[in-house]
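Only one chain is included here, represented as structure tokens and corresponding to the form predicted alone.
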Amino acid sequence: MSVSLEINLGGLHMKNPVTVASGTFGYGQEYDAYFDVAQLGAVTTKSLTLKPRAGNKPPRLVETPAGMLNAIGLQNVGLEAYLEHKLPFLRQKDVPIIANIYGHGPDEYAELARLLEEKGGADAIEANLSCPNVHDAKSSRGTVLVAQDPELVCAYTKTIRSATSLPLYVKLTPNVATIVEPALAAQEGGADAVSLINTLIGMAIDPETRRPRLANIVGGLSGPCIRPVAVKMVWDAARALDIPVIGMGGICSTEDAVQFFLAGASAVALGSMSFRQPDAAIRVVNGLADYLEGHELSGIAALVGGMAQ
């Protein structure tokens, strides 16, 4: 029978509803040696600020079980590198391109999401609130990142919202209480969808040395051991919410992705499994459609929310 995977992402045609993490792919050139990243939904760049950052100092990455602790920093070449060197590939492949930004504040995300509109360097905006290798905002609760404090949250979505037009998607963090308060928030602020979910916060440490791990002490932890997390997150958020949600975290193979998509995301997205496997994306892209006619779906929307209970 024939099948379709295209979506409407809040906004963003994509021919399937597979794209990348952020950072685990770099600005996409770095896979098209793997295969055509053309055949992806959307490639989702590395976070993206308006000044280039070194990142952090190493060591930034550590193997642990079933998964990587890292505290890269948001490392990246900046707003101009970007529109200047990396955008023309992208384009040159006609893939639609979500920008991952982070900024130190509301205002600095707004220009980010504005400029990138204004130069062409988007089809959408993924804000980036939820980093757990740097130190973000002050709340009322103390430092926190922005995505734990639902208002902050709610505050720079509505920013960001109001300096682009492009379909916004807001990034949040599993390292909360709950995730719909958060979500709610940056659905109430104006998002068209929410990115569930960026790494947990760990740590590791060298018993010979008794010295932490990461240079950073503490890092983003990613890869299969965190999935049960993120399908437990995206289920939550996605039954509370009346915008889509970009399903990630520890996402290997096309059963996984199905997972997701059967929690409630109409999206999703590949991370660390690149690393071990670069072409891991499109190879779920395939499994995808040969899924959905396996078992007489016609399209994707078919398994959205499907959870049987």
The other form holds:
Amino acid sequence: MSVSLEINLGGLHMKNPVTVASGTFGYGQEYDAYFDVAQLGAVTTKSLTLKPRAGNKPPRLVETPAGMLNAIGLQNVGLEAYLEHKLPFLRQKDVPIIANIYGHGPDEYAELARLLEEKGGADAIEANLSCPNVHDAKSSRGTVLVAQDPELVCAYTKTIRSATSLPLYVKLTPNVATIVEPALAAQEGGADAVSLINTLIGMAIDPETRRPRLANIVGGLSGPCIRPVAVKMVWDAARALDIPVIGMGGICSTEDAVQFFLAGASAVALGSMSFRQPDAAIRVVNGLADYLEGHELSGIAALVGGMAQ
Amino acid sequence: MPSVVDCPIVLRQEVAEGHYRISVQAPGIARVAKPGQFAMLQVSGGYAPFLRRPMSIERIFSDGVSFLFKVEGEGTRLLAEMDTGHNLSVHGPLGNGFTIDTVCDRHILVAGGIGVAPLPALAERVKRDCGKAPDVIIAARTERLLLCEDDFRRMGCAIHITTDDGSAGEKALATGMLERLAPDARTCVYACGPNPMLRAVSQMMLDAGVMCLVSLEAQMACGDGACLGCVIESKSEIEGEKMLRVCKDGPVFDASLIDWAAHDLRDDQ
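Form predicted alone done; form predicted in complex with the partner chain now:
To see the whole picture, the full complex is given below, headed by that same chain.
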């Protein structure tokens, strides 16, 4: 039986449903020594901003049980250096590029999306409305992550939508009472998919020095410890939405990825696991083909939302 | 090119209280490894601890490499418990390693505590490339925590020992001994140890106009330059970047690049 892993993710054709989570895979070249990144369904870039960002002061990283906290603060080379120095490697790889973007206010997101499309720097846009390590969105409730306010999610998504014809994914935060509202708001704003979940906000304190382990005090929790939260949020969102969900959060293995498909994800992304095992994402690609064949399924679609009850 | 390989442990020694050496059979890694490079070692088959541990390569042999480390927490404790025969997943070699300026007349290695870890491989390489074994300053808190003294001696290094309590060698800091050796413009100094020591050595050598390379330690997630978790601040922008990645741009840096004033010394007590 021949299986096909191909999917169409909100208008983006992918040869398999596996990408990488933004910020865990650099701009692709960092992992070139370990496998051919063209074998991935797509490469999702580190968050890009219009101008380069130096990010937060160190220490930026602390290990936690079955996971890690990070507060990188969106350090990145900026759009111009991305187009000039990072894009050529990805383009010669013949792999779809999901450019993750971060802006100050909706217009800057829109400008990034417009420029990326114009310069051929992306095949899809993932708007990071949920970085826990920068704080510059204001709403009637004070300073929040954009993704914590459904009205803002809808407004931002609409503005970005109007600036690009590329498939548009909106990355949401799990730091909310319910994921369904912001997810529906993204859909209403014209998103082609939502990415769930970004990191959970957390912190760690050194009991000896009494100081926070991270210079930023708080950071984003990732790794296998957050997986059950992510699976549940994908399940919640997928049942409420008409657009696809890209599931991520602690995926380490094929079996983990299958959980996300069963919960309703149409595609998955590997995050922190690439730090531990550089070729983890490609292992999941290969593992999914074996899983489908072993279970006599012809494609991923047969799994999506297929949790037995 | 780095790779990820399961490598059998062929030797495990407790070299001092709480300090271990592990040698692995890893011909592919040994063939390409350079002194000063490191590897990410997987300490657990499960996910707690989740991340690998970065460890300096201590020695490079024809068919493998060794690592020297101090038990500091859960990860290093698990590593220290691994016995010969166990397959250790090694991701490496990573980082840039030491550049040896063979034009220099004199090479001085400065080791503070477990910071000695990358220096035996460097001493061997200096001896091979420059025809003469380097001077080595070994600084430790106390006599029983002196590491690698015999290894350096066998290579023919001139050894200078300092201890905080005077139980061996001189009761002095590494910087005091370094000053005595009077490095000049034709000397190259290579240092690895606690940040306060590296900071003091760097400052002294910069003031004296002596070339100085330091090998830094940092918390890391990936080791490949992707996660940006291990950065330090540099004095100037290098290719537009103010933040330098210890894993990829280092771990060995020209001491003049590092903004020691911005460097957080909180973990250095």
